[in-house]
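Take a look at this one chain, the form predicted alone, written out in structure tokens.
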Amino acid sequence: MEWEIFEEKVRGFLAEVSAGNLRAVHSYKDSSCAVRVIIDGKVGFSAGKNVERVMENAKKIARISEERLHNFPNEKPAKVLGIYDKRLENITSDFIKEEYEILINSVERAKIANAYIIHSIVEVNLKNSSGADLSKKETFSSFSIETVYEDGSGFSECESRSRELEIVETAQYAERLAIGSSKATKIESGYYDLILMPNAVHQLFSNTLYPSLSAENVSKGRSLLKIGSYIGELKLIDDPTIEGGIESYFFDDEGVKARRKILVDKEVKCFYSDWKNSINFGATGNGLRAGIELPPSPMPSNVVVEIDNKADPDHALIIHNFLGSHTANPLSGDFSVECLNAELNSRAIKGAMIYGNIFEVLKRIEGYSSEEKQVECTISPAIRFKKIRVV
């Protein structure tokens, strides 16, 4: 029989503004493991407190189960830079309420709906039969806020690594947004030049075309996408090893080292993958966990989006949010989206739909626009796209 143990401690302060009110700071601790045995080549998972009895559930799974893995990886780790903020050791309630206050104070107009401040510490210890013995800290903050404004309202997010979030120009950004679209109107239907905002492109691009990069999807039928199909005018770099990134780690949750690698130059030139689908697709150190009570799969880390040309920002549709990017084919690449915060030359836009497809809609890139931000597993900037309809 082959083992691994993973074990995840995860503590910090979560504060819940709304309507205004700082309505509670919680501070939290958990702890809890996650199991994987290999019998006979069958693979049994479970999760929970107890290693033991988490151990002998595994073990009972892998008998009846149809999963299988040939072993476990043993990889020494990456050296990444900026995931850990000692300073977060020592945050006290105070901290946060003097972050509430910041908020509170950036706000003039727009009342704030709701907004949540977070502070966490992750440490994670992993062994297995194979002789991996791996122990990594980690530590994020965020910030979100959903502001209105008369019938308009508007949301905006951030992350860090570090203590420090932009709370005062994420704040002023949600107010702008939630002013604006208290006077948008409607457009007609047709043909525009589109501008997707760093949150847009996130929104659009993790439920289309990522799934369709994962080597399990690929090996699986669930993606149109081979080695060699030609995406459009942009390069997508997975790097788990950039300084401070959002998704950046020493190894990933299966023991394997963090790599930087080019998934597309126009063409797909590779997938991201787990440690099972590294036989056939290579190991790319993309096996991460949605969740402790679920097991690795092939994840994306920092996706950094680059664009060489630079687009003209006038006279397009910019779209700082979509509504609905969660119903989207991840296998055909279809979407129909909402465009929340929308507006068209200085003039806020409402109830405008885009259908389409990923793979179509990325031939008419004509350029970025903006600075990079990174969203969630997303770095990018601001893109624009030639002639979509929108309706």
Contents of the next structure:
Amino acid sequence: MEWEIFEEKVRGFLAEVSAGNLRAVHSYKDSSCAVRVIIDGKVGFSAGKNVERVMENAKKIARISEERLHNFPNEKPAKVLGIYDKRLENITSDFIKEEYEILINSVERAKIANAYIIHSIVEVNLKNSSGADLSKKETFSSFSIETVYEDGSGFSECESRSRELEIVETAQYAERLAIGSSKATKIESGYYDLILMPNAVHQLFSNTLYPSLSAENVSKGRSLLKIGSYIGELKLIDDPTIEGGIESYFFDDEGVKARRKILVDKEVKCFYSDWKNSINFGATGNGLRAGIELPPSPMPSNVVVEIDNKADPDHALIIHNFLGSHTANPLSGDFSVECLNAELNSRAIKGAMIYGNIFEVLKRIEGYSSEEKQVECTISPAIRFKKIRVV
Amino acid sequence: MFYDIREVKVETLTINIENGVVERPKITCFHSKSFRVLKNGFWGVFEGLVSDSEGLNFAEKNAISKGNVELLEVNSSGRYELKTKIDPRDLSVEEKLDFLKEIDKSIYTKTRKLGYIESSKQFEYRDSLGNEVRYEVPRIGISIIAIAKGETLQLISKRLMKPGGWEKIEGAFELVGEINEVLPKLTNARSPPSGEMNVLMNPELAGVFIHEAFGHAVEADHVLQGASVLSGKIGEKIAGENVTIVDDPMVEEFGFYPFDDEGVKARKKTLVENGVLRSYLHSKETAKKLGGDPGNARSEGVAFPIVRMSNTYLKEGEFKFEELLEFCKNGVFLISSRGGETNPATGYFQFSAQYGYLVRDGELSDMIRDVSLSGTLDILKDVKLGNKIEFDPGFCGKAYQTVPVADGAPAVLCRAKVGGS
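Show the other one: the form predicted together with its partner chain, since we just had the form predicted alone.
Now the complete complex, all chains and molecules, led by this one.
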């Protein structure tokens, strides 16, 4: 029998702001484990609190499994900087109170409907029967805010691997969006040049483009893409080794070394893969767990979007956030999404839907129009697209 | 000082059959505890598997400030166990797999995923007022995603999820019929038209419409935050006379619970009665501030309970489906949901159908794909309702927490914006 034990300890603080008031401070401390076994070539998975019991359950469920895996990986981890801030070990709830003071002094005209500040430390130990004995400590901080002004609202968020969060900038951005959207008007249906701000790029790409670049989706007939498929005038690089990257890591959740790889350079160059699919797609170090209770599967790390040409940052429908981007078709890439915060020639817009197909839209890239920013797994500048259908 | 303690144990069995192969089957068992202390109007919270005294001590240390939180005092104690006819734990995993494989084989397309989940949640609540609650609720469900390629690559998903035992999924074969009939046509369906038009929604999609367009705006935490278009509108007419909307956690649909996560006994609440807004959904905190009945505070695991929907439904009206088609005359008939999202602060919502048909001269014509709707709550002011209500299960996300819900509605005819080519 082959085996893998993945243990995770999580601790941290969360501050909740409601209607402008600091309402609650939470702290949490939890440890859990997940076990995979391979018995007669078949994989069983279980997760819970007690490693012996979890191991027994993994063996039990392996009886009905038809999922094949030969072994578990044993690789030396990558060196990645900036993903652990030791100062978070000594953080207290008083520090969170100071962050709250910074927050309320940042927003002058709009009201803070709600906001969350989170600081956490995650420790992972991974051992397997191939000899891997790995451990890592990572820190995560995040801040999200929703502001309201008259009948407008604005949402923004930021993340960091260190103690510092861009609370002032993020709160003021959300305030600007709320004030702007309170005066929003409708626009005529038609074809408009669009600029997607980094948040909107992430919301659209993560629901329509990234699923098609998963090795598992390709192997199971859930992607239209092949190596060599033309995508557009952009480069997509999956890189978990970026210093301070939100999704950076030394090794993935199966113990495979983190490595940079070019997914798209105008055309598809490779697919991101977990250990199981590495037999056909090569090991890319993208076997990640969406939660301790879920087995690893291929997921992107930091996806860097690179575009060569610089484009006009004005005279376009500028979209900050989408509503309902998760309802897009992840297979065909078709989407029809509502603009949550948008503006045209410095005038806020409401009630506009963007309709299209990601693979057609990507062929209409005109260039980048801002500095890059990381939003969850996407590191992208604002991107300008030519003539997109707006309803 | 007020405190409460929650303890949750959840055991789940999940089986996935992907393209005919059993993949990622899993068993999980989790045990969690959460402690809340309300001191000087401020919440201190600790989550962790420690003794009660230790947990309360950690929580109190987090009560670092003064606040304006007050709670409605509620006396609510009791025990509940949702009885099953056939406890799935009495069947072997091999027996379950045989049943699932039969369903899987009946799906015509090669690219498919069948998911089975059974779970049992044991919940305990106790607070400083002496209230004590215990319940155990099992849930069970099957979901199917089927994928095929024609002119485009398309998918259809169907799911059957209920509180209860094995008996609740015995009709799961019925999910396959619609998939096998619709998917081959959907892969060659045309893109939808665009603009404002007559839209007839089937019950499943209309349920999501009620959830997104209306339900989130009556969650009283949004109201208190000034982030709901329905703030201050209790007693006002917000919808047509024919619109009555109810939230009822005790209906045995996927959003079922006997007590909420603040230990309050669940009860049916009429939110809109003949077009008039009657009530918001409340936690103990929002009920104290705004006036109203608590019982709608829910958590994912032991996270902080927030105001949520349960089984939310629009009551049926008077029209047969054929009559609604005639009223529609020209427009679209949209079927099943791919999810949605709303901004309660502005009232704007967006949700997507899995497929639909053009309606021409009161008759169904070409099939359409990848179609979305958007609009505001004002749509509810002029709707025609079908005469048969159906419920559909789903998962609702809010403030980083996901909880099971069900949405119910009859077919609804309205005027809305459709996103298309």
